[in-house]
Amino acid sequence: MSNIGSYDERVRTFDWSLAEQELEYTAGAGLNIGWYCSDRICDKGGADKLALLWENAQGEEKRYTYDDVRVYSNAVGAVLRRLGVERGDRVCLFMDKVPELYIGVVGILKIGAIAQPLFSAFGDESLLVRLSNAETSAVLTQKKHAFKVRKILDKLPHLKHIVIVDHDGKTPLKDREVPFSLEGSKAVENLECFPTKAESPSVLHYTSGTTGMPKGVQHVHYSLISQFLTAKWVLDLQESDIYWCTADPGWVTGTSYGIIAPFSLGVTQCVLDAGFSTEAWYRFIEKNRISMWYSAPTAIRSLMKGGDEIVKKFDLSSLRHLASVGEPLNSEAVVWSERVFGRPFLDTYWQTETGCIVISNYPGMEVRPGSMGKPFPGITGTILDPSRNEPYPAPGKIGLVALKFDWPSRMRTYWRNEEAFQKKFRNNWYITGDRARVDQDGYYWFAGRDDDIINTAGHLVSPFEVESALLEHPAVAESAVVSKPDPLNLEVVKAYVTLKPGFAASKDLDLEIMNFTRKRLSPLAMPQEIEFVDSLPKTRSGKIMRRLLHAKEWGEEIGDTSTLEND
């Protein structure tokens, strides 16, 4: 039987205190996510249980029990304390999906510091923006990524320490660098956890904005309450599960449901630190007898491309529950997974700002392929009329997805940007930035974004950030970035570029500009196509009209052009 049981009954009787009781937390008491994810599990008799099974592309494996997670996270916390890291200091984790990342987050939270995970594929420009804004005190990274930090070090006066987690003890260290080895460090049996409270800051995640640089989404230790219960009811995580969340902890899914939720539930989870390959993924599931699989629509569509026959080569009978996250899950993928795996992928909807799943499909509830599902019990959702900012009186109309801002894991603010935070609300409703409709039975159906953010393979890309990087190239005079439809990634980044005098459009320049942005930002933010144009559409006041370019790419009506500069 599923953990949630009857969805309707849960909605009728819901209270967040259900999670508090299970976690034995009482209002006003200390609440430290790091302790809950390690020490508490050990105290409850789970010390010898496998917590983390890690494998890399070469097939090398590492296994960690919950006692290992406890002791090693203590070691991370202890070394940071020795370096002078204090409560509230931001500590960035900039590395691949290695064990040090997962255990490092736990150690950082234990000492009351704020964990700032960043995607390891970020280039130095993306890294600089985020470290600078957060005034990060320390970075935990690998040798292979340390050069990016060194490159921008002179622009980061607040960054005191660069901890190299895989240092061999021989290579000379550079300025502000400190060597550290998880297995090679002295065992730290006891570490006094900082007595954080419910509202103490915990994790700082950066998300893309349409206008301006990325914003730091500030979460608190009380977010554990939502993450614990949603993982239990939506992902249906049970004590016997072998769980695989494919998301990178540089993104919120990989932290909320790839570290905090499974560890707080005492579940065994697997991590595959390797690129995508259909055969490798199926082999990983078969080998580890994975039972709960949380992945992304882009990956599911890639598996679909691999065909049905390849599935028959593997024993995937261990799978009992599948869920997807990051972008809308098309109905074909739901039908396909039911056919080849014997069960559908259940779509889940949430954001960096929400901290946990807010609308979802649930075990035991009718799945309507293509639907986002229904709001999680305890979360009030609605569809707002964009012109009146009031809920539509009847279902069926497309409007803004809005939520009552009152669940435990909601963001508390944008880091040092309260003004942007306040702009997320209309009539006391939190505006997600997405559009949808609700049917007669309360199921939500995604209709699109309400802004210019580009969702490529489940990762949100800011047009502004890409445009800023493009303008740094010596040949680029002006740029406008929009999404372009893509059958695999949902959307990809396309750039319209005007050139400075003396430069001519060519294939070589096209590739040069692409690589230029890739190195500064990330492979995901790199334009997949550049179109060189003589001029960009602008209003009379000089503002570039991205919507016209977007309409061109998506085959939409252009709409009113009365404010165009050359109209």
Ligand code: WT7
Given for the second form:
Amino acid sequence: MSNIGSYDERVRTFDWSLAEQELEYTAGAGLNIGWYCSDRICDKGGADKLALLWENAQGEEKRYTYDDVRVYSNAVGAVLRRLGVERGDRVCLFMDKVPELYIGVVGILKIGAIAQPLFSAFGDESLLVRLSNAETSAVLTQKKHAFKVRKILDKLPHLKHIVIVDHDGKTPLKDREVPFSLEGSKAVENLECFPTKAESPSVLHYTSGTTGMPKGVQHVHYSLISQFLTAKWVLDLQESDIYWCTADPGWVTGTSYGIIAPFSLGVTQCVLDAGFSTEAWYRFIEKNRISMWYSAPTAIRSLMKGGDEIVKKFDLSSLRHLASVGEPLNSEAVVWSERVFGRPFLDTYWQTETGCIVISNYPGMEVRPGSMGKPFPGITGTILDPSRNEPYPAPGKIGLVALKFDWPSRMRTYWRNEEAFQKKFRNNWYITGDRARVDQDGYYWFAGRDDDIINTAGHLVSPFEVESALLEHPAVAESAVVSKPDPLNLEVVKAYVTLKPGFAASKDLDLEIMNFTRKRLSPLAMPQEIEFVDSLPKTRSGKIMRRLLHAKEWGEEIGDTSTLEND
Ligand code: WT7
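Swap state to the form predicted together with the ligand from the form predicted alone:
Below is the whole assembly, all chains and molecules, this chain first.
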């Protein structure tokens, strides 16, 4: 029996207080996610249960019980407190998917500080933008990533401490660096959690904007209510599950459903800290008897590429439930997974800003392959007619996906950018930035984004950020960055570039510019293709028309070009 039972029945009787009751939370009382994710599970008799089973590319393994998570997160909290980190201070986690990341988030939340996870493959420019915007006071990082922080230290007056979580006790430390080791630290049996409340800030996640630099999405401790319940009803997490969320906590999926939801539910989760490989993934499922698997379309397409035969080499019979997020899940992938794993991947839709799954398929509800499903019980969605900003009177038309902004884990604002936050609303509807249609039965069908943001393998990249990095290269005069269709990653980044006098297009320059952006930003934001052109299409007022280049890449109609300067 699934946790949700009947979707329709849940919609009829829904109230978020259901989750509050299960979590024994009463309005106005203290609420600390860190405590819920460790101490509470131990208090309920789960101290010896396995919380985290970690493995890396070399096959090295580590296991942590809920009591380990409790005492180690206490140790992280205690170290930060000793350094003077206070409630509300931003503490960044800049590391691979190592246990210190998962336990670190819990520790940071316990002392009321704000956890700011950042993808470890970020280069120094991506890091600088996010650390200076958040005025981050401490960074937890690994030896191997510390050099990127050192490089930008001069530009970060607010950054007081760099905690090296895998310090060997020998390597000399540099300016502001502090050694730490989870296993080497004294287990801290008791740590007083900061008495955070529902509206206290918890997690700050940076997401790409359309025009400006990345924005910090501000979440609060009350987000737990909807992260807990969506994990229960959509991911169907149950007491005996062995859960695997393949996402990196540098992105919201890895935090909401890779840390907060599984730990607050007291389930056992596995983490594979390694790059993608078909064999390694199937082996990981087989070896750990994984029963619930939350992944993403690009990974599923990569597995499909591996073929059906390889699946038969492994015993994957432990799998009982699969879900996907981050990009449109094509119907072929749903049908394929049903054939090879015996069950379909259920598509789930949400955003950094929503904090939890908002539109989804549910266990027991008919799956329409290619559809992202229906709004979570208690969440009101609609399709707005963009010309009136009102819901369409009848289903069937493609318009803007909009939500009534009233569920517990919605973002509270963009970090120090209330203006951008207010711009997300029209007629009191929260505008997601995506387009879709609804069918007669209330199923949502994704149609595309309503802005220039590039979705590459489930990760959003802002053209603006890539263009800014390109302009820093000495040879680049101007640039326009658009998405290009890609069979595996959905979209990849493509850059059109004009060169400064004295520079000539060449294969070497092409590679050099690619590397330049990869190092500054990340491998994801690096253009997969650079096209050198003599000039870029512009409006009469001089604005670069990305729309035109986008249409060219996608083989679409170019549309109105009456404002075009040079055609
Ligand atoms: C954007 C949000 C949600 C966690 C990961 C991404 C796209 C997300 C789907 C889906 C089609 C999807 C949307 C959305 N997206 N899920 N099931 N079908 N598109 O969080 O980085 O904030 O990205 O990802 O465009 O707005 P994010």
